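First, one chain by itself in structure tokens, the form predicted alone.
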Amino acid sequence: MKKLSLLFAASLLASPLALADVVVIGHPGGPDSIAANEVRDLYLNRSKALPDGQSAKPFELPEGNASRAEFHDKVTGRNDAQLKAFWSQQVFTGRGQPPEEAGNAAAVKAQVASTPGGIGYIDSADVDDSVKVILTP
């Protein structure tokens, strides 16, 4: 019985670590794939277009979101503090505005699905047929 209790406790501790991976999603009418460096350039204001030439509209999850942290760790290589400093400089110098923030994964998915050129990132478990996965970083 003690062994079973320990096994159960260990599974509870491990379950948050078993989250699905973050994926980059796109509007159904957009490109079928995109390179990680192209996504990085979109999210760091270095590019404004998707690989097919369509104008891009990136969407962002809020600060503190685990999928946001994973995405930026894998794709842009920046944490929330670095992103805040980067975008403060971009806005102050008139070079650009940060991606539009959506409150949660469902909102990102809805925005991307309804916006031609929309691109975002969510947990792979949240993907449905309203959007398409264009990159798994």
The other form holds:
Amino acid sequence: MKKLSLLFAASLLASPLALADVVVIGHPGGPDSIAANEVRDLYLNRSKALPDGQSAKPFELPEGNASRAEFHDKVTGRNDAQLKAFWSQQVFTGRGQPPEEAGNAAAVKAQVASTPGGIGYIDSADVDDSVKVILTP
Amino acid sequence: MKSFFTVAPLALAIAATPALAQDTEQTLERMQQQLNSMQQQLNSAKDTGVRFNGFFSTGYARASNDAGYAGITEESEVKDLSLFALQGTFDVTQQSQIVMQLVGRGADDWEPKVEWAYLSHRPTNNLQLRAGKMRLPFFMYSDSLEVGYAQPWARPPQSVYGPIAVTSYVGADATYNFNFDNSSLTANFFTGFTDEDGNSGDVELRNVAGLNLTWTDYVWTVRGVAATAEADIDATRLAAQAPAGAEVNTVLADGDRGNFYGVGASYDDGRWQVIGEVTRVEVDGKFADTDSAYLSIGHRLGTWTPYVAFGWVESKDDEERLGFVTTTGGDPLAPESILNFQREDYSVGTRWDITPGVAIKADFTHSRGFDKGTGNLNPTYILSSGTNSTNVYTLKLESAF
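What's the form predicted in complex with the partner chain like, now that we've got the form predicted alone?
Time for the whole complex; same chain goes first.
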């Protein structure tokens, strides 16, 4: 019985992590919030600036990452193959470069925390006070 | 002696334990600071950076006869589909960059040609100005015509992309983005002249000016374009009609006005991919004015995207070609009506995304209507064989990196 309740308590603790949503994070010096369509414009090469006017530096997680899939599903509506085809058209017609990739959530957080205008997305469980959450899509 | 060395670290560790927590915190803080400064150095190195991207295609195609649809004949080795492109993006300042793209094609013995070379400047978030050598953005896929990886098909629809051989121009353009809540509108004005030589040197355009507007809500995209230019067109292929030694009058346009119009739309919800375009090319003189269109429907099933496409091209000024193609001496060689078009293309194929960055495409295209005019195909073969149609089989491997 004791074991069972322990298991139950553990699962309660674990479940918010397992179900955590992807959140959009920004550099502490950037705006406090951003609209989902402004984030989409940044990640689909339609805009280069944050709502407060400063130049934006978006960061992307690598292909195959679960948070990346969730973010793009909610914000840009595109999967990895579509994104790759989209960016190859943008790049080779000189319209722009895709967001820089950072290897994992910790790297995205470190980049966003240290880059003025930095914006990224990570699992809400990985957020700490080096960055701020500016949108929960 | 040996035991002293094993015991000593242990004794040290025990002695240090009370101070450990504080030390660890300080060390961590120092490391964090170092990491931050390293990160900043890394970021500043990237800001002054140079980036390289590229794309690659290779493939195999063969046709059921020598009509020369898209340059493909019965002998597959006649048309090498391989190409390799390398693009460098060099940041000059935060707002300015230089982009250069070199393309080497197997069909040109891999001799690299500069397809893009321009300086781009972004004075505001929404405005981009460019000057240099760029691709002509006549129709929806004109400026990414060779980036096969970015396209659903094995080959861009020939009804629209076949008749115009020019690909790049030297000039300037300005692009402005209007971002709305759930959509965006991009206006692009371009002007310049073409400086092509070699394989597509039979068309020259001067004083090109055009405007294209693209609206998208990220599922639907609608595009319109209008452009004008002075055209010189020399249909060198016609020379093949001449008996040995005779010179053929192959100039179809000499400083004549050419106008280009196009309306395109696409729908892409992640599963269905529907693309259609209607275009019109008008050039004063003998060069065939064409109306053309295509409609393509694809459906994503995991990594597979099978598609069907239908294309159509028709010349609109056939009454201007009732005479004969002549030698420079005035002897008739062939009816001018061979320059007419009235062709239909039916394609079925599939794209297979092996992994993000690499795709394989297979395509079968049936084209017919050659009896009404050979258009931009091989008139010598079509006239002598009486061929009315061709079947083209294509397998392509495409990559972008």
